[in-house]
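Take a look at this one chain, the form predicted alone, written out in structure tokens.
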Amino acid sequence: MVIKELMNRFFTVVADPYSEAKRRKEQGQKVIGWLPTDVPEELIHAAGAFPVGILGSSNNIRLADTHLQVWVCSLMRSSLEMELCGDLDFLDGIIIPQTCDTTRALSGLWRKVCRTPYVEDFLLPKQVKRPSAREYLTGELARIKTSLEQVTGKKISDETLDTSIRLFNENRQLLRRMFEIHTHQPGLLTSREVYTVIKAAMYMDKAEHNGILRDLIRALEHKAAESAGTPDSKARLVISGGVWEPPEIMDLIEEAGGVVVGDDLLTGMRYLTPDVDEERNPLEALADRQLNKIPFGGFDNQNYERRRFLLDLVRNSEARGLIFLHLKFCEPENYDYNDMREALNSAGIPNLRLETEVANPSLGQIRTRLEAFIEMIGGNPIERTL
């Protein structure tokens, strides 16, 4: 019952994601949004503002389609739709990381057609292992730091930034511990519950999220000790892509007999890893965190190619297969897909590609394909009541 009550708190947040941001706004605090997901929230927090993720919505897209082509991914179109409809009027600013052609175009468009007072780009190096990448990124973070100081009127000292880094590191560590418990005993939390806790972290005050998460972990560890050795017949799966949208995807995976035990999602493990080195210059440490993140379609890491990362992830998590969860028209994922598929096929790892949208997905077709795939690799489906 304790676990259920704690999970209900996270589900309540995700169901009404901007209630805390609006409350902070009413109290006079600046609210700075960010698009997924490499934006250094620690800088926003250290500037005295409230950072909040802008992750689109399931509402129909109308106004945004007058500014963006229909072949732009639904995550970006629905996020712009929210602003044009007035759903993001509480924002004092937004930071947009330039991770693809769409986000590069979106930042200029947001400035032109939206009411958000402060719109900032986060200009990321594409070749993360070049000798110049670290120096460049440290300078880019310093530029954003200065712009946030101007917007909020608060100086960001090294001490203040160090405090924010420690808070966010603790959140990442707690989330990873929760995920570790889930991968060892997936019967304790469903896949959707796990990713709901992660998504809630993008909307909540980090200190509050940490407190509830610590209670959840204690309850999970107690439950895990009681149920140690209980066999689980679900097919262990890795998910690769951008975001776990629509949320019902996780329900369909579990109903078909699968469980997610690893990912490289922007709203998953890419958000949780790595930590920031707390013993170094904070801006340099933030730059190194960015450069050492897990591979993603928008960045090139010659020292650890994404195809090798995915092979290692499947093997280390003891997964039976991998599901590519791709937003329709996502350029980086579409570009990477063929190479990733060939690498998995060569290694004998079963894989399936699902194309989804944030709004109005075709869940019936997705259900059928998931059931067939999980039956093929082995997994006991949950009997549905008709």
Given for the second form:
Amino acid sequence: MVIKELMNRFFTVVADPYSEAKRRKEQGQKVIGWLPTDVPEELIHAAGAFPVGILGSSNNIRLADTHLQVWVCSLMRSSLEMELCGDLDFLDGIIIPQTCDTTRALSGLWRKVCRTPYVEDFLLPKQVKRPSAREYLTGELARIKTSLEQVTGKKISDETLDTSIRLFNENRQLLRRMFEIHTHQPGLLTSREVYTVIKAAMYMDKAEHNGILRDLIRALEHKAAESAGTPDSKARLVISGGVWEPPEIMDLIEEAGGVVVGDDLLTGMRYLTPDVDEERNPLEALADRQLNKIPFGGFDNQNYERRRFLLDLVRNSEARGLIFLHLKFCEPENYDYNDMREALNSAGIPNLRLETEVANPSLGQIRTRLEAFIEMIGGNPIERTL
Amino acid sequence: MSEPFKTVALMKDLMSRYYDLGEEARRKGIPVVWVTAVFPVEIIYAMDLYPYYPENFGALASARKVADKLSMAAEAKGYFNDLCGYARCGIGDAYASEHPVGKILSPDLLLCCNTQCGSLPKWFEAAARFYNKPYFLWDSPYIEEQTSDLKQNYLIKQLYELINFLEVTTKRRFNIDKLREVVALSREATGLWNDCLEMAALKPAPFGFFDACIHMAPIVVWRGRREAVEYYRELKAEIEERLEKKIYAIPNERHKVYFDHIPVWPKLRWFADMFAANDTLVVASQYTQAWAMNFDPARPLETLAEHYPQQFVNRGVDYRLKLKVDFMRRYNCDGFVLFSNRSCKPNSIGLYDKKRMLTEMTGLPGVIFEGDMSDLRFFSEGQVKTRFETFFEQLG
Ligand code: SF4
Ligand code: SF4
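Now that the form predicted alone has been shown, please provide the structure of the form predicted together with its partner chain.
Below: every chain and molecule of the assembly, starting with the one above.
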């Protein structure tokens, strides 16, 4: 019962993601949005502004079509649509990371056709192993820090940045704790609930999120102790890709008899790992967090060994299979897919690729394919009550 | 396209020599180094390694109208038809059993610069795994407005890392004086290339964009070698000679237009004929002009770290708009053509708005068409034609 109430808070947030941002704005606080992925929210927070994720929406795309070709990924088309519709009028600024050619081109377009007063790029290094990457990234973070200071009029001291880092680290730790409970006893929360808690963190005040999440974890631990030993028949699955959109996908997986116990999603594990070292110079520590993140197509390279990472993830999560959840027209994923699939195939790990779009929930075929896949790897579908 | 140039024979010769050198390098154990088109190849030549351009392979396969076949081989494997057509050709050929334009030369090393796009590093990473060879990325942060010491230092540091990487993997020494010589040769060739391109500004002009598309291969692959200098000296002389003899790029030039980027390779002739039939000469493109770089051999590493990463492909909207407008002014254009090329996202995203902005800035009519530079499955002749009919009417 308690769990349900706490979960309701998170569901309310993702259903109306920008109510907190708008409230803050009314109180005079600056609101700075970010596009996926990897924008260092700690810097925005330390500058006294409210960071908030712009992750597309399920609304139809109309206005963006006059600016972006149909072969642009729906995550960016939908995010631009939100701005053009006026849904993001509360933003004082936005930070756009250079993850792929699409975001690279979008940032210029955003400057030209959107009303957002302040548009900044996060120019991440694309190679992550050589010493030059770390030095450059530390400099780039310093540049963004100065840029944010100018726009908010507030100096970011090492102390305030340390405080923000601790707050965000705590959030990551709590999210990981919740996820750990979930992987041990996947019945306590549904996959959609788990990921909704993560997504809500991208819209909420972190201190508030931490508070509710702490209560949720306590309730989960309590329930876990009570129901320990109850066997779970669901097929454990790992999801690989960008974002878990449309959200109904999580329900479909569960209805087909699966449960998600691991991922490399931007709106999943990439957001929760790793922490920032609190003992170090904060900008260098933020740079290291970035360089030590789990692999992602946008920054992958041969050394990163994304394939080995996925194999380990499947094994460590004791998953029975892996589902690629790829957005149509996502270039980084479309280049990486073949090699990832081959690595899984040679390791005997069943896998399935589903192509989705953010704003196009036509799910019939996806349902059928999920059912067939999960049946094949030996999950028991839930009786569907219609 | 004009009546054939004499130098075309020379170029064919030069290109087959380039490919032969690749085979020879393989036989002699000289490392074959994959590089991207906008990459400081001067370093490779300075170390006596053999640079190979997979993009050039892609363009060749596209021009020969087999990109769709090669792409399908890649698609059958688990790649997707929305990736860059060059990459699909390269990846497809690696998996294909038939090689309609000869087999892509496999690398001993792969060097990539992402100043052009994010597609190349992904392709090269996949190739590095496929061929199981070392890969190096010269990472070039985007320049939205201006570059900075931070970025330039990063680029220079990485050049040292690159040289170190090359010395370790090839066991050859790098020599800065040798690099200076190569950079000087590059500069000479790019200067001559620029002279050829500039002749399109004459009215009527002896040389246009479609000629440039045919004659650009040596500036890409032979840049840094004496052969490129000699070739463009010949070409320049021939263009001047034709000018004297009043041989022009098209028979009846009434209009000049700017063409934004890569041509539709398998339709090069079709486009050239369509423009000529409408008495319109395409005179400039940021694409062919990309190799008109002006290096400073006295500062060899710095000059490379400035010119390649500061190319328009790595620049923000305002810079790119200004560049296009400058071309239109310099070449006295009456209109412009934008190619919404689904293969090349970095040069195509944003064009819908740029069309409007360019007309506002210049007062000139423009046309935008959809297609794929490589793959005719994504090209509708009828649709493109209709678009251009309106455009030619606007030109008058
Ligand atoms: S990484 Fe993929 S999903 Fe993200 S912006 Fe680029 S193309 Fe779109
Ligand atoms: S055509 Fe465009 S996407 Fe393809 S390699 Fe060239 S710059 Fe990159």
